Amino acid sequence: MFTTVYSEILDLIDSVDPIKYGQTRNYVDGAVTRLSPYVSRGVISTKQIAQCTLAKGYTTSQISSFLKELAWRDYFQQVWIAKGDAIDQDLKQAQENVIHYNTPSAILKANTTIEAVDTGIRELYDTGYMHNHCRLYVASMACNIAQSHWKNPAQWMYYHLLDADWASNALSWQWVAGSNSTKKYVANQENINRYCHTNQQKTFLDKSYEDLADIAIPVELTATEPFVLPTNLPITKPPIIDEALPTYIYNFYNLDPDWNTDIKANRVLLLEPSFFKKYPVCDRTIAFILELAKNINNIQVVVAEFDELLAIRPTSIHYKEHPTTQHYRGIQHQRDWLSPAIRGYFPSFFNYWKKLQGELLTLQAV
């Protein structure tokens, strides 16, 4: 379903229809781009996508819906940079009405009895993809119907997603749960039927929003169970380092095949066990990043901590900025933001977007 060939990924950018996207993206069969795994893995950037799309002659106002979705990615990253590990907990206020810190068994087993949701969970298990609207439905069901705290089910979803981005995932779950927003997000059966083309009736979600606000936890969602999220990293050898050349470090969030390719360098994909212990991902995701890394000429895959790599004495280390690379030492390269001028914490996406809009005009002029 998701190619790992760089030229084909670039073709996917070129094939985006931003108008149709804006009109249909909320539907499970809408014209979504499916570019998120490549953005999350740093193969392509939000700026790259925006520039390519605007170069076709669209104005920023014509495709604002599309540009906003790109902006959400950058916004969440800015929150992560500003708040650090604070995004691992309730960010703005405590999630209300929490009765446990587990995940409903019915969600884990794709057996919630809500057809569209169960189909989405099975697709996640089979492909590593889940439509964004379905992600909201699952989060709403877990947090606001089953009264789970958001973090445990958010970790489960992140584990299985090819586009696993902890900022986007954790902060979206908190937005649904009301710990990073002014109100909770709740979806009823009518909403799900509309956007998923189902026709279910008489489910525990087949109620008005007023009635859902006071619903008792449905029997279908009462059982919970723990789960284990192991990450299986490959067995690797120490890298062969040419001390006469600089060393470029790639990682889970940076697999950019075009990064300073004119410079002859040692190129290392560093997979730190401590990182994956904190942010575990499934075998499919590990296989995905290893295939994506093949787009980078002469890259060596190394499973080690950064300090262990330093012991090999690579010279002139280069890396890209990211909240998870703050312990790296060397020459930090700026990421390819939609606007490098807009940095820092914004309490709401609206505030960020309002400031970003003017900057996007410069992309249109390129």
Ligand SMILES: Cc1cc2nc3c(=O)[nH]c(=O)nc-3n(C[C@H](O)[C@H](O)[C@H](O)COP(=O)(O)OP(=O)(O)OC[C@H]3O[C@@H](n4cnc5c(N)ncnc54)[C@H](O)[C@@H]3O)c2cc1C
The other form holds:
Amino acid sequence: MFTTVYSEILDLIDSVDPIKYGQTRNYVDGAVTRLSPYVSRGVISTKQIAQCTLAKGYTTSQISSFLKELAWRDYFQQVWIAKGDAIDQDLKQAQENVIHYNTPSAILKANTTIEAVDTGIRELYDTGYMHNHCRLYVASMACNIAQSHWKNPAQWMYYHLLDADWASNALSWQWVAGSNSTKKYVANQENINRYCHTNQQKTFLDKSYEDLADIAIPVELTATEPFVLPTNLPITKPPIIDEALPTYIYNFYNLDPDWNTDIKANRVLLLEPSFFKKYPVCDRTIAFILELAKNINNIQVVVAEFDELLAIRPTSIHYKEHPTTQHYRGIQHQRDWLSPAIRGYFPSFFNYWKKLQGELLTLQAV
Ligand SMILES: Cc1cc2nc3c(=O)[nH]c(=O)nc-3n(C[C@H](O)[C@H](O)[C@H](O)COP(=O)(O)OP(=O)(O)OC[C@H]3O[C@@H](n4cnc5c(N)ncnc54)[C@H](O)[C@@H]3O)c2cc1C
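Would you generate the structure of this protein in the form predicted together with the ligand, following the form predicted alone above?
Then the entire complex follows, led off by the chain already shown.
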């Protein structure tokens, strides 16, 4: 379903229709790109997508809706860099009206009775992808109708997503739950019917927004259940390191096949058990990264902590900057951004976007 062949991933970037995207992206069958699994895994960057699209002659204002979505990715990453583990907790204010820290069973079992939502959850289980609008509906149902705290259901969704990115995930859940936004996001049945082409009526969401604001938790969503999220890592051998060469470290967030390919190096995909204990992912996601790693010549997969890798004395270590690589030691390389000049914490996306817009013109000129 999601190719792992690099040339085909580049073809997918080439086939983006940013105009149709702007017109239809909110519909479940709209012209969305499905590129996020590759962006999240660091195979391609937001800059690369923007440049490739602008090179076709569009102006930044013609495709601003598309560029704005790419900007959300960079924005959330900048928040993660600035705030670190603080994004694991309610960021701006406490989520209101929380009655438990679990996930409704109906969401876990894809039987909420809201057809479009159940279809979206089944798609997540079958493919590792869910449309953005459906993610919003699920988060709204969990946090604002069933009154769950956002974190437990966020971890469940992250576990199943091929594009699992803790910044986009945790901060989007918090945006919906009102702990990282000025108001909670709620979707009613009319909204869901419109964007998912369903025609359901008389459901617990078939109400005006005013009425939804203070409904009791619907009986369909009252049961909750605990779940475990194990990550199964492969069994690997110690890497063979050529001491005459530098060692390039890849990981869950960096699988860039174009990274300094002109340099002869030891190339190691490092899968740290402690990382996956903190951010568990399902078997499909592990299989996906192992397949994506095949785009990198002579890469060796190593399940070990960074310090254990150091113990085998690899020669000069190179790695890419990321909030989850702060314990690495060696030569840090910068990631690609839509604009390397716009950094730091912006409390509001729209302030970030305002600053970024002018900078995007430089991408057009390249
Ligand atoms: C509750 C919730 C949880 C989410 N969890 C994740 C997650 O774990 N990982 C993840 O990558 N995204 C997450 N998102 C953001 C968004 O849903 C996905 O990035 C998007 O649906 C990916 O599909 P696409 O590539 O077809 O996107 P498109 O609509 O085609 O967008 C193009 C690109 O823009 C970027 N983008 C678009 N929308 C967003 C957004 N809202 N935030 C950040 N980047 C965006 C992505 O890189 C995407 O590939 C979440 C959103 C919500 C509401």
